[in-house]
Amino acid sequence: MGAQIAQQAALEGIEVRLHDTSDEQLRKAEDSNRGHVRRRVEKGRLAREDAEAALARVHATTDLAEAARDADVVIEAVFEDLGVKRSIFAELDHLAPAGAVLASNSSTIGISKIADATSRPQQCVNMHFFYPVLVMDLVEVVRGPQTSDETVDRAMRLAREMGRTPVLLNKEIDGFIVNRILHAATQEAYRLLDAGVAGFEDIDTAVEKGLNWPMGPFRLGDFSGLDVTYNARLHMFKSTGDERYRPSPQLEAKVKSGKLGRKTGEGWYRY
């Protein structure tokens, strides 16, 4: 995600500091921009030298005091635990400058949940983008209960420079608006796989064909990580309480299970 976000930003003109603890997880991320990048060249929608120039404004670095020293905008990407990203908030607090605005990628965490971390709760926000990011056109600005407009106004300019359609949310909800929705339609899925109503394939293919879904929600779940989506419904299952929001019991089979979609060959689909 992180590595997509700033080639996004780059492609538009804007010059970013890509930030790993591994030097090698940065060359990934270098080698798998580059491809994604050349391929538009090879489909004849990005000129070479302009493709050339993408690539170049992204400049990757171990060190986050580096990356953080006169950034206008930091965006997080690590991976959904609370404790590492309030670890990470209060480090970027000392590194970035004053007058950065502080933004959290997480699709389930809230920004006052990490905000409280810093001095500075009023310049953080989230910005969530969507996989993947270099095709995907959203991005869900969330307003923290402390975030000031003046930083809402600079997520929602950044998005747009970015070349990225942002949506605004006035209030912290789990889920946001995509996941909240989608979690809901899957939620029902699974609840007619685990009552025996229909096989997953075919409840995949009445979704395709009837709602016009790109990918059903079995499918769609492989994409994704069935690991990410079990992870996502246990943290709202335990934010809540509430019982729809449960994860079901062959998903979380799969998981426990090592299936857990394109990444390891198998989930509910082989590959």
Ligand SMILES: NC(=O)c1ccc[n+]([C@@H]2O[C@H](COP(=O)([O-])OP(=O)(O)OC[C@H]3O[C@@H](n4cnc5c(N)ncnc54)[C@H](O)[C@@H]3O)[C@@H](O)[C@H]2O)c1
The other form holds:
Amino acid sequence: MGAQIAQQAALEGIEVRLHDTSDEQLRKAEDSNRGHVRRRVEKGRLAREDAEAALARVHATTDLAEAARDADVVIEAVFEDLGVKRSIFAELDHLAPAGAVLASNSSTIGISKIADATSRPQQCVNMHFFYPVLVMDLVEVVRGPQTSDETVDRAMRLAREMGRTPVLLNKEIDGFIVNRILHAATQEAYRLLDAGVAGFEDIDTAVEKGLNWPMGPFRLGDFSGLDVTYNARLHMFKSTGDERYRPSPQLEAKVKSGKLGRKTGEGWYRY
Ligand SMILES: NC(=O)c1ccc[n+]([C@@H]2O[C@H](COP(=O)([O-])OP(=O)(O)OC[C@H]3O[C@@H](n4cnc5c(N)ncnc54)[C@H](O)[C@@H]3O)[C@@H](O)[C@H]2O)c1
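Any chance you could show the form predicted together with this ligand after that form predicted alone?
Next comes the full complex, this chain leading.
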């Protein structure tokens, strides 16, 4: 996510520093970005000079101090672990300019759980991008109880400058907007499957042809990883205690048998 967030900004003319803990991760990020950008050139959608300029605008470094030193906005996209995020925010608070906005790309952790690790909670905000960032247009900007109007404006403006469409959530809520609606639809799909109403392929076909969604819930689950779907449901179930969120036994069986979707060659479908 971090690699593509950086590249998307650079494609729109913004100078970016991309930080990770190892040179190897940074090399992987650069290789992957170069592949994406060059494919656009091959397809005639981007001029070669513009592609090279966009790649050159991403400056990779393992030194967080160097990465943060001149930043207007920092977008954190480390592992989904509250402790890791809090310690990074505490470090960034010392390393980034006093006026910089500190944003988190977390899918599940609201900024209020991280912002108090800094001395500038009013400048902290969620900017939730979607995978793959180079393709998906949306950014959910979520304000915490202490986020200032100015910070919200800057996050919304940056998303637009990055060529993305931002939406604003005025309150922190589990799953934000998109994952909440996706979870509700996915939950219903699993209920229909578990009740024997229809097979997964027919449920996917119904959703794809009847609602015009590009992928039904089972195909999408295979695409994102069934472990991701399972863990998201388990998180909702544990945090709310609501039986409606209990993961489907058929989903659990897939995950326990290591059939996680495309990445393992089999999930609901075979690849
Ligand atoms: N994968 C998705 O579809 C998706 C979508 C939206 C948001 N997110 C969010 O983005 C974040 C990252 O997800 P991802 O899928 O890119 O994870 P990932 O595991 O692919 O990448 C995480 C990166 O963070 C680096 N990292 C870990 N600790 C670090 C530290 N202390 N300092 C610097 N770098 C560190 C790792 O080396 C790795 O390159 C998570 O918060 C996740 O919720 C993910």
